[in-house]
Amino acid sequence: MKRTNYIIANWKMNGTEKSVSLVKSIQKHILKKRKNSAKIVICPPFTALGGLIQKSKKIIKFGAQDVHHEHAGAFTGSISALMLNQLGVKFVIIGHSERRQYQKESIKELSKKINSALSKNLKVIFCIGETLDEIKKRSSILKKQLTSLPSKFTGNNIIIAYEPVWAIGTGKTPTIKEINSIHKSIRRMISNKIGKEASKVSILYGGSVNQNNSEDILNLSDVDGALVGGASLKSKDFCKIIDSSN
């Protein structure tokens, strides 16, 4: 089953509207190559989304890094799926380990966020992954995290990003063999939930993906792209990762 490949940039708390030069550099590279089969998505901070969407070409899509589960109300500092939709945002990251850790996001809360995003036609990039202390019980941890997903979903509205928490920003990664094996096991898990549709769901790898290891990772049979952190903030590095996805 042919699945869509994605290279997704998570800028985290970096970047402003002045980062349009970075986006333009990436766009220029993509147009020059004209052979990249992966879809490119950039997820900047909320404050930069509007300006970047207006000033960028359609070959790059944009996503938010979070969303509230309600569409409106007395939730100071929060952003709703309705707001993102009206802004022209197409994707949203939900369940990133940093938000699970620092904002104490629960399985139930993440489920509400996913349902809210899907109701406004946002494609969800749902992050799962274990900490260093949880490696021995990885399977049960991932299964529990996947319960946030609705009982029925498809590859058209959900992307799963496996990010071992212990690898994010550390320069450490599981072995190539381990990455492929874990991705296979995740697909089996979602197959138990949605059946044959699981073969159409893109499962990405994240966690210290860079220009040096991306080719090995992205050529794995069960890896459908990458969620890239720090390396996405430098055009040259990110473009090398894009090229390795061909």
The other form holds:
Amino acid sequence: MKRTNYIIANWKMNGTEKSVSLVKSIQKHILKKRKNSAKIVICPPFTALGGLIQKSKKIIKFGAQDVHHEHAGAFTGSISALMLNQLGVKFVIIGHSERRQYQKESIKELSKKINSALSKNLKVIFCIGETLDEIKKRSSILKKQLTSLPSKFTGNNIIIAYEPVWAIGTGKTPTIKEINSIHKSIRRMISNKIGKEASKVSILYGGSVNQNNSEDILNLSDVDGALVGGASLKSKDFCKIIDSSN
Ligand code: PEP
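To complete the pair, please output the form predicted in complex with phosphoenolpyruvate (PEP); the form predicted alone was given just before.
What follows is the whole complex; the chain from before opens it.
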């Protein structure tokens, strides 16, 4: 089954509208290549989204790093799916481990966010992953996290990013063999929910992907791209990761 490949940049709390030069050099690189099988998505902070969307070509799509579950109301400091949609945002990261940890986002809360994003046609990049303490019970942790997903979803509206928390920003990754087998088991888990459609859902790997390990990771049969943090902030490194996805 041919699935869409994605290389997604998570800038976290880095970058402003002035980061347009970073976007432009990535854009130039993609345009120079004749063939680019992976879709490139950049997720800057909210404040940079509008400006960067306006100044970029359509080959790069933009995503937000979070969304509130309501569309409007008395929620100081929050941004809704309706607002993102009106800004031209196409994707949203939901359930990143940093938000689960620091904002204490619960399974139930994430479920509401996913439903809200889907109702405004945002493609959800849903992050799951175990902490170091949870490695031995990884399977049950991932299964539980996946319960935030609605009972029906498709490969068109949900992307799953498997990000072991202990691999994020640490330079450590599971072995290549482990990554592939975990991705296979995630697909089995979602097929219990959505049946055959599971074969169409892209499952990305995230956690210390860089220009040196990307080729091995991205060529795995069950890995459909990468969610990249640190290495997405340097054009040269990110472009190398993009190149290794073909
Ligand atoms: C992330 O935060 O989603 C991530 C994968 O970070 P890094 O690539 O820096 O490990």
